[in-house]
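There is one chain below, alone, in structure tokens, taken in the form predicted alone.
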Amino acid sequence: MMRQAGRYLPEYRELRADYSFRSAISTPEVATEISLQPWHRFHPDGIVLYSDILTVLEPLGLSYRIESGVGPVIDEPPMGPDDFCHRPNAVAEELAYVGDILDRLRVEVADAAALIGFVGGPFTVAAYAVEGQPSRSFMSVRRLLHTDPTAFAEMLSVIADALVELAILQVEHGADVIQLFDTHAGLLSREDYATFILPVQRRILAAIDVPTIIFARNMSGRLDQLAATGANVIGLDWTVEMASARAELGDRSVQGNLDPAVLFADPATVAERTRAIIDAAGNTGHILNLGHGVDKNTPVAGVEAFFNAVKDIDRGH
């Protein structure tokens, strides 16, 4: 489930309390129980290590801070390539702590489920970077792009190398799979898109040894560019109807699509339209998934509700 630890857990806020969000996902011991808490309450099939696709913009030389109520906060963006600052061994240096939470988790769970990781796309880390904090339609990082489009690829390639290097160390330290977050690059146009987009997405999705999960808001109609991309699975989000992407995708694997606001719902509701999305999906590759983050405010009971309502399904075997 995106965003599987947080806020609407009172376990988390308890926890949190005692700890700034840039503290909690760099000190291990912490991370490493927040990652756990929703498989003690719900064991899903997989845990998410708990971090933010921001970190990688550490070895790149940026600063960046959480500000209540506003998000991710960089006071100095950078205006180009030449802006950030990447050393060769600075993901593995600098955020060393991702790998150190991973080896925990491990050992933790051992095989009784997969760890996922995760690192940001190249294009929506350029435009919380670029936009120095966030916005509805990122202009700042659009308008780089048809200003200055070499300067605009040139650092999308930057903060690509310091993504493969990023996911590398989380499968060195034993994820089972990465998901790549380029959650904003419905923004752009499907010319755009082709253009600086898809490139970088397929170099950074070729580097890395495990299954691959890709990840956009707002490509309805454009999931052949998804699959393009060479991800192992297509995340969908919940604007795109399950059984269409099915047979457009073929035999590819998909991830998702609840929306996320359905957790509010009552039980019934929400076991109703979870089992919906199973069916609409098939019998095979499907990971069942919400179609964003799941809202701080949602009720517990209505996540309890979406995971039991896959394991009261009987496939047979």
Second form
Number of protein chains: 2
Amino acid sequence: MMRQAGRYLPEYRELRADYSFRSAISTPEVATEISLQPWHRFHPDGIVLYSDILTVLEPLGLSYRIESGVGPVIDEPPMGPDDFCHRPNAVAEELAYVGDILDRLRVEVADAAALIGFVGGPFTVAAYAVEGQPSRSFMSVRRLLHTDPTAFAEMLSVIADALVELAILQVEHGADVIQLFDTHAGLLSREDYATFILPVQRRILAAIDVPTIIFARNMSGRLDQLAATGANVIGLDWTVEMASARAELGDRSVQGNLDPAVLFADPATVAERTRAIIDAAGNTGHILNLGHGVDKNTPVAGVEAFFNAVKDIDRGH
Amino acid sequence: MMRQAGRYLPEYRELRADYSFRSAISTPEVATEISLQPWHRFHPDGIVLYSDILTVLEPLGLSYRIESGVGPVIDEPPMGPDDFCHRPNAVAEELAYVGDILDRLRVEVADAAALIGFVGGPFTVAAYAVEGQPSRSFMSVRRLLHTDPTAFAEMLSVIADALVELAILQVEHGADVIQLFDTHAGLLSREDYATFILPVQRRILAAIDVPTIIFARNMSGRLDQLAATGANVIGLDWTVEMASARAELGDRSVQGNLDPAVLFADPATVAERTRAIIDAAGNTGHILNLGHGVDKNTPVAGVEAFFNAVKDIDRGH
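Let's see the other form, the form predicted together with another copy of the chain, since the form predicted alone is already up.
Let's see the whole complex now, leading with the same chain.
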């Protein structure tokens, strides 16, 4: 489940009362415990590393903070590639705690669950960085693309170098699969995505020696572009119809795609809508997941019904 | 052009210095002047009524205010359909100024330009109302859909009644075409869109006796659902590829779809990308437009290049 560990769980809220988000993700014992919370409750097949797609900004020389009610804020947003500083080994040194969390998770679960690592996608990391805060349109980075395409491309390339290092660090510490979350890349036109984003996503994914999953929102009309990234698994948001995605993508494995809002429904409805997705996806090459992160107000009963729907099928019900 | 009158124009910023947004849209002489500002500069074929998709909330008994840096805010968001109050004639009485603006525009331009009216779409109006403010996910209204689908459907129906009255008022005052802006309806899954939104959009569009345009963002993988609304023209956001949309939609007219971010590029690039859309759309049944509203920081030179690209083609260049 995306955002598997999170505010919808009372034990998460309790633990987080003592730690800021930034200290929770960077303190291995805390991040390990948080990563394991949903596993203890629901026993999914995979444990998602508890981290943040923007951690990579720090070794790139940009500090960010989490502002309550706003989200990640960068006080001096970069204007171009020269405002990033990519020192050799900076990722391995400054984000060593990520490897530590994965090591601890492996000790805790041995081979009972897959460890799922992730990095942000190059466009999405650039979008947050240049905008300096969350945005609906991320117009600042799109403006940069059109006013100075060379600088934009160079910026993506510098970010991609750091993302590759972070992904490799996770693989070296036992991640069984890496997700590339380029959540907002669907904000670009097909043409601009093809020109600027696709080559960089391909380069990142090609450097990863374990199976990969790509996710981007609002790509329903151009799943072929996600497939062209070379990722082993194509993440689908909930606006994609599973049956037509399978038809379009052929043998490629898919992940998704229950609307996270459905988890607010009664458990019987959650189970029914989850089973419909499993049925539409067929028997192979499908990782059941939500179509985006679970909302912080989601009732635990809804999440439970989602996991139970899969287990009932596993048990042949 | 969507959001044709707006902050990117210095004369708009100057006039708005003396009026709040709410007083500007509801004071006929001011709203008329603002509506005409882009026409005086660029002489497009159509003049877009200067108004707001949320005006309809007032005759529905919900007051809203514009908070600086946030957008429209409703202090007591409705929890269900009973929190809306739809009195007979409330729309005609409380939004009479909208008719007044259109009357004035007709006097000003006679038959030299089409008058383009608009209403918000039922989902988008409900989404702002229930959330109480702008949002990326509009999870409050999506939660209502899944916790109480009957209440959600009733709410959409009450809103739709008022939207029909507002559209008819605009037609009675000379609007040549009505746009239905259900900008955020693409947040729903295909199934929920078909169940809850499509029938209501169809009902609204069927009640309008002039040509209609529908617009929703992030519908690239399901243009058939937009076509099924019965709108005469399908608005395309910039993430849709024009050539494939034409192929998919057959004879149906389309509107769009230049990425508003492209207007930040140099004028030659703006012209080139605009011409590419015109070429892909073909010679008939295409209203050139942006794929969404123009950004407030857009250089006027970019907008000018956009309009000139069409005019050069009209002149046979």
